[in-house]
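As structure tokens, one chain now follows by itself in the form predicted on its own.
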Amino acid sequence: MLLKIVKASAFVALAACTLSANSFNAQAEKDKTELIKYFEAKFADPEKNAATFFPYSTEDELKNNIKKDIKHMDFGIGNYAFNRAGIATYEEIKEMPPYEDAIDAGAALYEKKFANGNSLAICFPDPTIGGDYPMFDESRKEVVSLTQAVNECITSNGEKKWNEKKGDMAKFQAFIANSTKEAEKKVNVKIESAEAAAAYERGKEFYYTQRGYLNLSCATCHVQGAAQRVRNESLSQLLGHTTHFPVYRLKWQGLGTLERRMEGCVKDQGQNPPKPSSKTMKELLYFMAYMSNGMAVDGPDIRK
């Protein structure tokens, strides 16, 4: 079912030209609906659906560790949505999360004056916009990520751009994500033109295309392989992937952006990852974010 999505990609760019102004997101909506159905069916009863968890999940694990009857909005917390063993540790850490200082630091960066007297607040007067990115800029005819928008604000005010994967960028994005969460806003990525629809399709094609010396795709692990165990880790699902960034990873011992995580994930597939602000990376994140449309923004968060 989901593999058919990929095969249709080559035709969407042409088809988008004939769509009405209100229908440019029609294919994306179909994709999201199918994805939700797929995951809800997969987790309806893991024991009965054992074949979809093959080959690494044992009978005991399917019965006692993987939850069943998980619904759409529950998937926003990654593999903790279904992992009984992991959720206990997750909730324990969340009682005193290691990213709280980063949120405060991000708030300070928001107000900090540049040499010219301006601040990031002039570019982002409403900090509750975490769910709106990546967005398609119709005037520029390209996807713009939050990371890119922040650095463009900084450099346009005569300052040196930030590291795109960690440091001040991750701290500021933690403030933006937390502000969005406190405002109870949701992921709201829009596709309002043929060019935006084509960018979405290119991101989707990258996500589902097998490449690299391991011949893997993002979907191999996070669609077909969701909840399968690789060593001691259960693979998370595409649905809800972008809702909780930036994240504090125990592996990093620090906070990182979505671009940082995706770069590492693509490397794990045996591929050379696209650069954080490259067209390929931004369109990949655009597709991923659309698959989380309507889900609550819940960042920053913790992952292993």
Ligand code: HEC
The other form holds:
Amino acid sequence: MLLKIVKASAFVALAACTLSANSFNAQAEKDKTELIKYFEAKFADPEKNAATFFPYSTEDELKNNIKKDIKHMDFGIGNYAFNRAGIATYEEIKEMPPYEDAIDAGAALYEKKFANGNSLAICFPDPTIGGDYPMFDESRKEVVSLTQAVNECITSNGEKKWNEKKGDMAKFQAFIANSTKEAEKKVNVKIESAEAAAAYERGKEFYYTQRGYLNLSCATCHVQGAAQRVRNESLSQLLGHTTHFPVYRLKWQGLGTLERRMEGCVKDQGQNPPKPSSKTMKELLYFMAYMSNGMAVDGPDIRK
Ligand code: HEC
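Output the form predicted together with heme C (HEC) next; the form predicted on its own has already been displayed.
Everything in the complex follows now, all chains and molecules, and the chain you saw is the first one.
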């Protein structure tokens, strides 16, 4: 009898859990579906759809440089998804990727013992979790980024925390991204409570809010503006933006985390960037990662 009750209540708990998981992410799922639809429509035939989607691009650009018929999963490689001019150089560099050593160094950091005998491998027994972050920690009721989780592991073992933008942090994340890629896993960010949904909404609001003296939002450049030229850059699309970090940037002559990349973009917007592990930054990344849910993790990567 007791067993029966336990079983029945376990079943109820499970059902309630699935039910709420489905409903708390309903808005995010709707947003993601709309975003995919938007970008697939935009890049179905840029030349034909110029008036609707590319009012600022030249005819030559649309005819000769922007690829058409791009589908959801193709968007994971940033502006190389559509930008013919950039693809050749990109593929050339990828033949001798400058981040290979960083992956090896990251693997060594994973195993390396702290003074107390523990290691990152003990905090992260499964290194193929690159697609699960940022995650909403239901007991702490806050978004936890991979960067934060790594530093919490280190400091809780009595070590000094790492720079959140480069160095060992970027190397370790290169190892995590690569392990996740080799396991063929996808971005898999979850929204399973009202608090998680609220964090997602705040991240989304940050993304779409116009700010700075130029009155730009992230979306001005990376949704409506995607494929538009800014100086000698082609603006990439929000869809797939978090799949490939950390990246080796030619400009940096080194590897950097997603937080490091964010800093440059927010500054370009004429704003002071939120700190890498601030609530604002983590919720922004949570929203962005959700938009990439279901896409392959394929970091580390290279960028100009
Ligand atoms: C003035 C236009 C502009 C604004 C506004 C802007 N960015 Fe960017 N962003 C760029 C340019 C240019 C690049 C480099 C080319 C590219 O990959 O898009 C870039 C690159 C990025 C990348 C790296 C893409 C990759 O594949 O490596 C991310 C992620 C990103 N931006 C996110 C954001 C976020 C989030 C915001 C808002 C806080 C934002 N950007 C605001 C212009 C902008």
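Take the two forms, find the largest set of C-alpha atoms that superpose within 1.5 Å, and that set is the rigid core. Numbering follows the first chain given and starts at 1. Since this is a predicted model, take the numbers as computed values, not measurements.
Once the rigid core is overlaid between these two forms, residue 53 counts among the residues whose Cα shifts by 2 Å or more.
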